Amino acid sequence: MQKKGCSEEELFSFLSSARNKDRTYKKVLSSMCTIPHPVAVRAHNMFIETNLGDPGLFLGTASIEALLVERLGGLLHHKDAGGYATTGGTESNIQALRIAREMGGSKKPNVVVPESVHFSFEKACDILSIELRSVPSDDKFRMDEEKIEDYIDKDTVCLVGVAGTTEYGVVDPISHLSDLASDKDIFLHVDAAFGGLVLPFLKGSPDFDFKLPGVSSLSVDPHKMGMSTIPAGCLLVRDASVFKSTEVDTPYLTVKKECTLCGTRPGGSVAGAFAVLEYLGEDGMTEVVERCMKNNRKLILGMKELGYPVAADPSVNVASFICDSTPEGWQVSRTRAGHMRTVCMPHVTEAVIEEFLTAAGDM
């Protein structure tokens, strides 16, 4: 730290130069985040100083969090779901496994996940000392339902399915997982961090949420397709009483117990997440999702015509192609199998798709 402070002009000149080194979203097809909606930015700024870690000081902000949980719960077929806002899928997934471990009662707990599961589960299992058991994928890059039971035993405390996988945009056989969870009395967590705000707005989507009786918890991220400011995730549970398993005493705060992982929790992004859902409503969100899916289909068709078919048929606006090259100047990513991975977020317009396909044709 320098001894004397600098002028505001100097400071923001430096910050501006640093910000200019960041890549814009213009030619980015790899990110599951996007430019936040203007109402999210406005709401975030209104609640910029609020801390949901001490909710008694910020009763209004806490009421917005409760409304966000209510809106998401209703969307995912359980209006009375318990839950709270998190920093995103990683925190939500850690907390879900933490609850499952405490409820499972095993001294040597294990969790059964799809091979394609998000890397946050590796972190969660490392932190929580849970054995991670990965079920291989089938030829559609979904969890192979024929093999799931081979990985379950008396110490299995949780089953996990993904609704909208990060790499291929497919949905695991969650209905089958629900049946297994119900039959074997095992906690079932669905990672719908991405698909949770896509699948409900599409006709014919596979069941993945609380509509299935075996689903115990869900993670969903408004800072992805919900176009909120970052960070904004949410952990939802069928039965709010399970949060008692993660409660700790907080005697010097305005509440005496908390079940959350983080202590200080931003209220701004929570207000932003709620604002977008409230402002757009179901019709507006459906329009956004359908536009993204239309662009995804255009990209898939265009790449196929260029000789680059998709590796798997996606259920959400993610597409991965059998293609070893990358168009110059464009940001895509690669799956663990080496396929070119793209995501058609709201910032990816039809014109962007056309520009990308032109560049891909020149590879």
Second form
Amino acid sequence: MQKKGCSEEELFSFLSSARNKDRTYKKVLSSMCTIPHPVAVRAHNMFIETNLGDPGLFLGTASIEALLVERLGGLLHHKDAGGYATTGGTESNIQALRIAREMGGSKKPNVVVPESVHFSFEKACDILSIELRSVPSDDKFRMDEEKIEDYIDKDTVCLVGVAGTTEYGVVDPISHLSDLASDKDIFLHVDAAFGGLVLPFLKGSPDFDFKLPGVSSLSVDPHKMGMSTIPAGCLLVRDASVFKSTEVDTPYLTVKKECTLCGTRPGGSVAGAFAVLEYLGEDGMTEVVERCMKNNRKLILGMKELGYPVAADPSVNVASFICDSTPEGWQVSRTRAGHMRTVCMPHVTEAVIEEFLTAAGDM
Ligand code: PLP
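Could you please show the structure of the form predicted in complex with ligand PLP, as a counterpart to the form predicted alone just displayed?
Entire complex below, previous chain first.
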């Protein structure tokens, strides 16, 4: 750290030169984040100094967090769901496994996940000393329904299904997982970090949420398709009493117990997340999601015409292609199996898709 501070002008000139090295979202088809909605930015700034880690000081902000949970719970078929705002899918998944481990009571706990699961589960299992058991995918890149039971035993404390997989945008057989979870009395966590704010707005989406009786908890991320500022995730649980299992005493705060992973927690992005949902409502969200899905279909069709078929039929606005090249100047990513992976976020407009397809035609 320099001994004497610099001028504001010097500082911001330095910051803007760093910021100018960032890519804009313009030619980015690899990200599940997007440009935040203007109401999210406005709400975020309004709540910029708030700390949900000490909610007694910020009763208004805490009430907005409770409303966010209520809105998301209602959308996901359980208006009385318990929950809190997290920093994103990773934290929600860690906390869900932590709860499941505490509830399960095994000395050698294991969790049964789809092979396609997000890498946050690897982190969660490492931190929590849980064995990660991966069930292979079927030919549609979903968790193979026939094989799940082979991986479950008396030490299985959690089953996981993904609603809107990161790589192929498919939905695991959650209804089957729900039956298994109910029959065997195992905690079922659904990672709907991406799909949780997509599937409810589309006709014909498979059931994946609290409508299914076996679902115990869900991750859903407003900072993905919810167009909030970052960080904004949410962990929802069917029965709020499960949070007792992760509670610690917090004697010097305005509340005496805390069940969250993080201590200090941002209120700004939580207000941002709530603002978007409230401002757009179901109709506005449906419009955004339908537009993204239309662009996703246009991309799939266009790539097929160029000789690059989609590897799996997605249920959300993600598409992965059998295509080894990358169009010059564009940011796409690769799945573990090597497919070209794209996400049609709100910043990926129809015009962007057309430009991308022209570039793909020139590869
Ligand atoms: N779960 C799924 C299905 C995801 O797609 C992602 C991120 O892409 C995550 C979890 C992790 O979310 P985050 O990066 O917000 O922690």
